[in-house]
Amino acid sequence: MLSPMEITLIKSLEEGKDYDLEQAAKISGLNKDAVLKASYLLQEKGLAEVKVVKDISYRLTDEGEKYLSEGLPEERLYSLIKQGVDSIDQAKKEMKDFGIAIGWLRKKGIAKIEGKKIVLLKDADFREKELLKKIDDGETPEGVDELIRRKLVSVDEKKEIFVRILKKPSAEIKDVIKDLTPDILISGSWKGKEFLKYDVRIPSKTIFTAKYHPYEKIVAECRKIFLEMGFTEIKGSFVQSSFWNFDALFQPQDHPARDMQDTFYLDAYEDLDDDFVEKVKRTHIDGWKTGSTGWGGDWSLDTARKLVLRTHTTAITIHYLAMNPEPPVKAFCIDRVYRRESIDATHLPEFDQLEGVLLDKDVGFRHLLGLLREFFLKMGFEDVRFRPGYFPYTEPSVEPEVYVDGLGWVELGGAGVFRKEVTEPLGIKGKVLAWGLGMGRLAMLRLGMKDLRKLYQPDLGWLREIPVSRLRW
């Protein structure tokens, strides 16, 4: 049985006559895509013939025109050698493209190098120039593949498709109903008509619909959870001063994490707020008014003014707290950070971090644990535990872990209560609960991945196959 599209085409065109797609579309009233599809379907049934005619033409590239005018490099070098210039040094002085020329002479077996001399092995016939001349004259000679590979000639290919109706079925070509619509049912016009038959056993082609990147979806899910918990999302510059990235967090200036091996430094400096600087400086040296003894030693303003690619988004949250020191404050940041990491399956020099802070007067460590447990539960991790940890700017500190079947307990970041050496120099009033989580590791667990790099690779196969809904365990 012919489809309505095939019937329309076969009825419209004359038998035994060639039509191009545009002509066939104009006569039949179908668009060109429909004509092409109907033509091939009719061809499968032996009712039509589809012919594809290719028109290939060549043209010289700028380099091809240059070689046609000046001669091929190997041709010019061959000529020099014939004139007695067999010294490599002398040949290099005579022609700028000596390397290309000697390369082709050796590839063609025409010459070889012995010491500092070029030795001809046989007489040469450079047919390429003849081919370039024919192409320039508008001819389409054979044997130009090498010239195309050398980018001396480019190819223009035009394709035209013709359809010819071979025969029309002797039986009456009936219109069939393809889609049963409400109008057809109400009017009863379906009575006495044939319906197009579909073979539902034929495997259908897989259709890949558009969807969010799974990593973007996890980031959006984390953002939604904190927004629902009353937090405000904040953003900041990728480039930060060492002061906000390290010093304001009571990280000593000789801390290993500040080494060039771990941090990307920029050859630039930033002016700092004198009030903050003096208090932070005093806190580092002797503890200032915080009751701490500080780190002792010297503290360098130039070191603090150096710009870095931020190594964590805590640089953003601590700056935000310094500008908003009165409680309550609830803020989080999901953004890119940079560290000098060797690239492997679990480390990248550029990755995303989820950072959050909660400033209030009557909050403590247990609130921090409860908040993080709630977040991980909302993310689908049912078993959560906390292991004591150490970070220079929080006390007490913990490392949250979640249990994953097949992997056991997996650590997902760090958390703690900001030390007074961090909050008091910046005028922050109250206690600050803070946490930082690696988004990449979180995504790996949620997506069942073993290689973090896959998140950033244009692997369409993986992106198409990964289910949209498999975002929970």
Contents of the next structure:
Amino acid sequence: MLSPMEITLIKSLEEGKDYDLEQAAKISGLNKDAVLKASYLLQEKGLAEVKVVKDISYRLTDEGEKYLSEGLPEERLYSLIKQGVDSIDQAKKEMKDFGIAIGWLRKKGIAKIEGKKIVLLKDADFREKELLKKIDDGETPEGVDELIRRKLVSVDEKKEIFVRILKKPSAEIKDVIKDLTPDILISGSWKGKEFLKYDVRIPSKTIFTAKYHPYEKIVAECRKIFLEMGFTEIKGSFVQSSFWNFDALFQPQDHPARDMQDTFYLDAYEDLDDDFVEKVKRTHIDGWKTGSTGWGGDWSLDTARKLVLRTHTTAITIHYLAMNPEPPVKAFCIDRVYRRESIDATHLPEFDQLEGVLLDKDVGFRHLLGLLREFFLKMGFEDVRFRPGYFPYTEPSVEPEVYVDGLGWVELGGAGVFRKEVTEPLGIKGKVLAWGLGMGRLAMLRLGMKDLRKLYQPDLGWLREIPVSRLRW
Amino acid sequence: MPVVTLYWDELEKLVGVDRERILEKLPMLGCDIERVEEDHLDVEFFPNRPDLYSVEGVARALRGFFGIETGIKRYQPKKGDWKIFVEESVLAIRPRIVGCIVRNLKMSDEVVRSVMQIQEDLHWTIGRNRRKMAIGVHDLSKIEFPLTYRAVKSDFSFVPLDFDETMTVKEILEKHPKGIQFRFILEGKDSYPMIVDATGSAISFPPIINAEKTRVTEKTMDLFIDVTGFDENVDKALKIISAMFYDRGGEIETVEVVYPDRTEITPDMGTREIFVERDEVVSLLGFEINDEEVVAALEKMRFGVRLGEKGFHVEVPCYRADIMHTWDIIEDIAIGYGYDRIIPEYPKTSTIGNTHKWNDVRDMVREIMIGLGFTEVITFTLRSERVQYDYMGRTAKPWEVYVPVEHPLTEEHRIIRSSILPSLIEVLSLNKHHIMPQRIFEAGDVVVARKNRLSLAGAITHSKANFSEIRSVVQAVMHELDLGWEAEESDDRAFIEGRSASIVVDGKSIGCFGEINPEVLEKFQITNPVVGFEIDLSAIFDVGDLI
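Can you now output the form predicted in complex with its partner chain? The one shown was the form predicted on its own.
Next comes the full complex, and the chain you just saw is listed first.
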């Protein structure tokens, strides 16, 4: 089956004769691209032959032309030596390009240097000038590689394509349907006709599916796990008071994490709930009724009232627990947090955190480990182990690690039981098991990413390339 | 968190265990191993354990953890006849000073290395970069007791460490490297703390620099340590350092500090006792643990224990600066028992899970946008006013609309965004080299007047993108949201005049769409037409309560 294009070409050209593209285009009325495409298609069917002929021509460079008139440097030096000039100093005076000349004589084994003298080793025959002459006359002699390397001759290469029809199909070339149209369908004119056969192996234009962001798939997976485990989703504002971000979590007011260095402060203040404030203040100063020594020193209300861009989602979970102090409570939060960091591959000034809390009376550290194991198991990490950790607002604290093929044990987040200094001033009744992790770390593990910036500075190429199937776990 | 360098030969010798076993056990004591080298390892210890910032402290803890030497270690400093008189004048500047004498300690390279390390780490952590606490180490033989701790004026002079000529306090603060580094601590003061000996010459200018004359050399056998600052942190630091020298074989002698109104003997290396109830241990750990196991765990962690009827009388060694509460001790019981021995149990706490309305609405619009062929992007919420407003031809007031950050780190992170569309246009400007057409959206947080709102924005670019294309999208979105709406002409300069519309629901504008103004595209260096829209979902849906 031939396409209209092929039919046109094969009909218009004579059998057994070579045509270049231009001639074929002129005769057939097709454009050159169409001729080429049709020629190759016919060749595949054994009806035509396409020949690519490379036409090579040589041209002298400026240097080549100079040597043609003056002679090659080595030839000139050779004749100087023959004339009796055998000291290097003298030869240098005689010719500017002595360096090039002696180099070639030595390379060709015609002369050598002994001390300050040049010694001839054999008689020489210089063919180069002859070749240069031939090229100048428009010939294409053999053996010019050396001259091309010496940049005395440049090469022009032209590609010409010829097509020759090998045989014309014996049967009558039939009319075929290319595009199936409503008219053809309505009139029924397709009946008894053949359809043009396409080359199904040729790829079509690239299009892209719209899709969710790969990172959101991971978030969705984490939310699903929490919801399956009976946790309630909570959400809070990015702008929080220092009180809920730090003080309520028993972070001393002079703690380095509260430095301007690490936290985005805002030049504004928020009014606070007096009851919470008084008890938290007392706990910081002398432990209040919590059994703690407290941090000693002063506690400033203004420092607590100052607004920050929350540095962790714990600012939200602790406030939620303070408003829901009666057990049982299970809550989680996956959301944006801010740290005053310069951007690099593993640090961003804003990123997302996942956090879960469980408040109940008869739970302890062992149950926290149970929660963590179950959570990571649901995420597909079958091996989990626990190491002591440190967080200012939990005691005991633990750093869970999961086993990842190819990486070994990877630390994934932190966890602990909220200190009494945190829960009691806020009236939270029972023990709070809490754990959290940076979603970026998870994304890096899941997506095999090395650079976190990719998540928030979207590269459409990457988003389009990453297959949806790879984001199903 | 401080990273402590521990040299293998020293650590193996002091602990009495080979490196393989140390490497295996160390993380279970509470630390992150940063690097393991042939001759040393670098370990990051947690900020609550400054007693582990020296090889002596680590060895002490590890000997307990390995069961080689368990229980409390008692420190008995000798009563010394050394006095420091504190003058009234210094109380307003840096009111607290403590000290001790260390006798008969050969200052080998190892000891000097260890002292320098712990000094630096304590300065950073407990000392908050020398602000709250600073330590000075001196050759005792060069000092004439008694000492006086007093305030001096800026013309007071002495030869500071590493210099060979006399300098005034003023010159030190201006020229000496340590003066330049730490003068911020004394900023605004017109007199300065100084420790002078009986001959009247300075031995230390805390928290800046010691005097050259008390320099510690390889010949030094006896040391005087001073710690100055504001509160009990100076005592904590002195106890940790004293215990370290004691463990090295030095003899500690006390120093008497005479204040105008009182006298203190330092260091107090006695222990304190805390009672920990048995029930509390079981309750916090969440499993039955018998008395023998608790006692064994505590002794491994170098506490003293006496069994009482209802619990444990725990004796806390002087160097443990972190024990504020009985729970701190219970954590050590868990560590001593071994985290790896605790059998995890899933809690029985039964509750019903719920999604937050915010994310329900968000998921709904995300589904609509995917259906319309838009690819989801996520962008930063920290922005610059320039891109957010100036580039867009829009204006807004700080606090009334957007939230400005007080000390931004870069120009790009000066505010929290109040709309998403500028971010999308920026994304398109960064992806010009990719195949057209491009259709992107983001559904997420913006902050208006401090409060988070849920916003949806979409943008399209290709050579023929136009108003009717984006109107079709908005029509489809509003249809799926099942909301009646009208388009009204708007004067939003982000769009071309006459091709810019407000989305009006119940007489209220809740969004916008149109053809992006070429002036905006020029700023973003975009050379294909862009159309876009944004809808404030918080204005039309109940997105739930925010904390």
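Numbering follows the first chain given and starts at 1. Computed from a predicted model, the values in this text were never measured in an experiment. Between two forms, the rigid core is the largest collection of C-alphas that superpose within 1.5 Å.
If you fit the rigid core between these two forms, you'll see the Cα of residue 77 move by 2 angstroms or more. Comparing the forms between these two forms, the C-alpha position of residue 162 differs by 2 angstroms or more, with the core used for superposition.
The rigid-core alignment places the CA of residue 90 2 Å or more apart between these two forms.
The Cα position of residue 201 changes by 3.9 Å between these two forms once both are aligned on the rigid core.
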